[in-house]
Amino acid sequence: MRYSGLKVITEGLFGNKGWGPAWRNPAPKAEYDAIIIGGGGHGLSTAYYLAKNHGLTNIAVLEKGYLGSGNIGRNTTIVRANYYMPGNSEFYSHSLKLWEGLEAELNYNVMHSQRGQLILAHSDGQRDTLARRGNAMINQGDDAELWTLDQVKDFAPYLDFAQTRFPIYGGLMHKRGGTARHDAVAWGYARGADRRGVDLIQNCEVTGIDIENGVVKGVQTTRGAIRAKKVGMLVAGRSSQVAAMAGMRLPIESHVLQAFVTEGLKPIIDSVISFGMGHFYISQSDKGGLVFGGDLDFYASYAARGNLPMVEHVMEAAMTLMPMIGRAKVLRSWGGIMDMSVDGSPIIDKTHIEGLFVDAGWNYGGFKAAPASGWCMAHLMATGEPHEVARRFRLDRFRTGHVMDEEATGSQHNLH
């Protein structure tokens, strides 16, 4: 089935009763040629571009739970290419890119909003870092404008730019940045590729890895032994705990970020804003709630929750930035279980296990890069190779110190 304006006006007027299931629901097959283990954002776009560039069909996506219900679900919806080191910069320039065409490859509207993303500077020297920045993301072939105390006030008028302790001197503008809807990434990805004929197999907890003499033979599950020649563990904050089953230990931390939501609101915030002393950033849904969140809750955690310190010092960065947020009623809050690297920086690679691949240590970035991550790990899982715009982010890289540390973002060891 294929959606238009049409279908969709149609249904409206027949009581919804014409729409089917969007994807299948099959059994597990004994055998595949590939199995991806994970059906969040980066498993099922890993599965579509396996069957779409790659030709390969007989593919299986296993989830323990229901497609979509790991951290693809739990985040704050932020697209962006923002980034600076090279090997982070091409990466996620190359995923926007994608973004921007991914309505029209999945027929499926993920409610790609390019709105903006605009970085508060506090301080010369963050206005120069910013500067730094927006020429590295220009010389990348990516969108930056420096902009004056001016320009940012004609653009977000509610901002607080009295107060004295964090004052504003300027900001970042990415304009091709913006917002997606998270739950119909991944709704499009599976429709996408169960199109292709691959299976998605849900309830399906995998459970062992199975090897003999250093190859990969399949996997061991809730639903029984499947076998596979090639295996691609893309599980979030759940990586160490599968790598274990392989006999890996990966240069990985689980850590927990709360995000939150308010109430309905009228149309006040037509960007992503991004406080630059506070780890704060906020942006309004299609809904008209404020979507925010801020910095980790620094403590290795598997709980999908967070703690109240953390509430509170992201309410008080929330107030500090723009204090009429002060009158709107939090709904509800979540938290999201991190892959957190040394470096802050994501891993795509082969391991030293014949046919088996890792795609994890994603840490903020998670959601922006689900369709480089799907399109250069199915790369990777196809040809034995990895994709130009993925090669610096080898695993090795944590044993020959060849580190690429954005943003001092990773799991910070000092801290627990």
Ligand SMILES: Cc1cc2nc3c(=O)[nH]c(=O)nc-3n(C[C@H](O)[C@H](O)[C@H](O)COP(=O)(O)OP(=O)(O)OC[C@H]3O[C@@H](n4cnc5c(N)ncnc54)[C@H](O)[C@@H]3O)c2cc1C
Second form
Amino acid sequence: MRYSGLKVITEGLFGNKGWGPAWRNPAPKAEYDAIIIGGGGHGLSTAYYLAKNHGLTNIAVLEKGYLGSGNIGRNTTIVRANYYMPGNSEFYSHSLKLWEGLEAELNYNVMHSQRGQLILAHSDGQRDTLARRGNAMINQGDDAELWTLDQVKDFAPYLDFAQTRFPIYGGLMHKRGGTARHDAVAWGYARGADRRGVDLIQNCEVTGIDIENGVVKGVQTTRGAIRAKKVGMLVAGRSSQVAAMAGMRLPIESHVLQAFVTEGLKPIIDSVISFGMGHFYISQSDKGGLVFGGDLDFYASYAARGNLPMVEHVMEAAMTLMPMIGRAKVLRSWGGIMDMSVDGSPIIDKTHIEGLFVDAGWNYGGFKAAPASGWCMAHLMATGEPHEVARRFRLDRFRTGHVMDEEATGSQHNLH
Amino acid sequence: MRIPCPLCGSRDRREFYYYGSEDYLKRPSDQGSIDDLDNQLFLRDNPAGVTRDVWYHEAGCGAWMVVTRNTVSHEVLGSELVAKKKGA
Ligand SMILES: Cc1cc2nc3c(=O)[nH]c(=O)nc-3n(C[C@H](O)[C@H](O)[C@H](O)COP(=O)(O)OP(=O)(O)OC[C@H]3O[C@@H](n4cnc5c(N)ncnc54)[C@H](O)[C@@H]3O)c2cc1C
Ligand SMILES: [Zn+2]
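Condition change, the form predicted alone to the form predicted in complex with the ligand:
Starting with the chain above, the whole complex follows.
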């Protein structure tokens, strides 16, 4: 069924009886041409682009829970292309262009809203760094504007400009940045893949990877063995466990990242604002809740819930930046398991096992990456060659010294 | 979360700096290969369950220690001084 405004009206007139499920619920077949492990944003978009761009439709996505039960449905939904380093810059630029056509492409409302993202500078040095980053973005063909203090004041009068501890010097505005509805991205890709014949298999946990003489043969699951010549691992925070089934150790450590949402409020924050001192970012959802987050809890964790010191830290950052937020009540907080790579950049690559591919290390920036990650992973799995814009995301780059430390924070998993 | 320091006793997590997996202590010998370095610095088992990692009592006695804890339940099972470990 094609969704449209007219459809909404006619269904409304006839009691909404005509809507069917958005995808089938098939049982796994004994064999596929390719298997995608993980039904998050990256797994679903990979399946979609394998079918759409490469005509590979005899494929299955295996998800241990329900589609979108992982980080794709837990993030703070910021979408941007403001990376500095070669390798990252062209990749996120490509992703943002895919976002801009995503709703038409999927015939699905992902509520992508380019409301702008403003990163604040709190020192001369920080302003210089933002100018440099802005130039890199413009050279990449994306948009960036270096804003003066007055422009920031005009745009976001509710920030605390009077305080002396972290004075605001100006900012970098990325107008094409913004937010999207996270679940809808998973659902849109799922529906699109299903319509092209991809089997989306839920409640199907991969428990083993079958390898013979260095060649992948298929997987073991809680719903039986499934054969395939190509297997892609896209399991975000669980990457190390799934890779271990193939006897691999990844350059990844899993960490918990928390997020928070307040009660619904009238519109006050109409863009994404990122504090330059301390990691803090905030936007307002269409329901009115202020959605915000900060740093990792900093120690390896699979708990999917956070610890109190980071809650306190995030609240302090919020109060420092915009004291008015102290009047809002926090409704909920939650955590997701992040696959932190050593340099903070992702991996999209083959492995030493023929037919086995890995897409991981998304850290806490993998939501905006979901379209391009799927695009490039599908390209890699279908052609055997890395896609042009993902060619630096190599699995062995630490060993070979080709690290991509965007924030220059050092080669430790928890520092990005 | 509270962490038992072998010197100071049970202390608030905020007094500690987290460095990473115990693998950091497995320094390759000078005959070591690139693989050994890769394993020490970058590649991780990253277990969901009991793990051993290196912490520094930054706002306390300044000791480095290996903490045994569970990454799923956040239960802390014990700690020992890095200085007492052979070869570290
Ligand atoms: C609190 C928070 C805030 C964030 N904010 C942002 C943001 O503002 N902007 C941004 O760009 N990114 C953000 N991120 C990061 C982003 O959400 C992730 O990087 C991204 O969603 C990870 O990729 P995914 O969608 O494929 O992961 P997931 O949705 O986690 O998908 C992985 C799937 O694999 C499944 N799986 C695991 N093991 C197995 C197995 N053995 N067998 C079968 N299936 C398995 C899991 O159940 C899961 O559904 C945030 C993350 C969190 C937690
Ligand atoms: Zn101590």
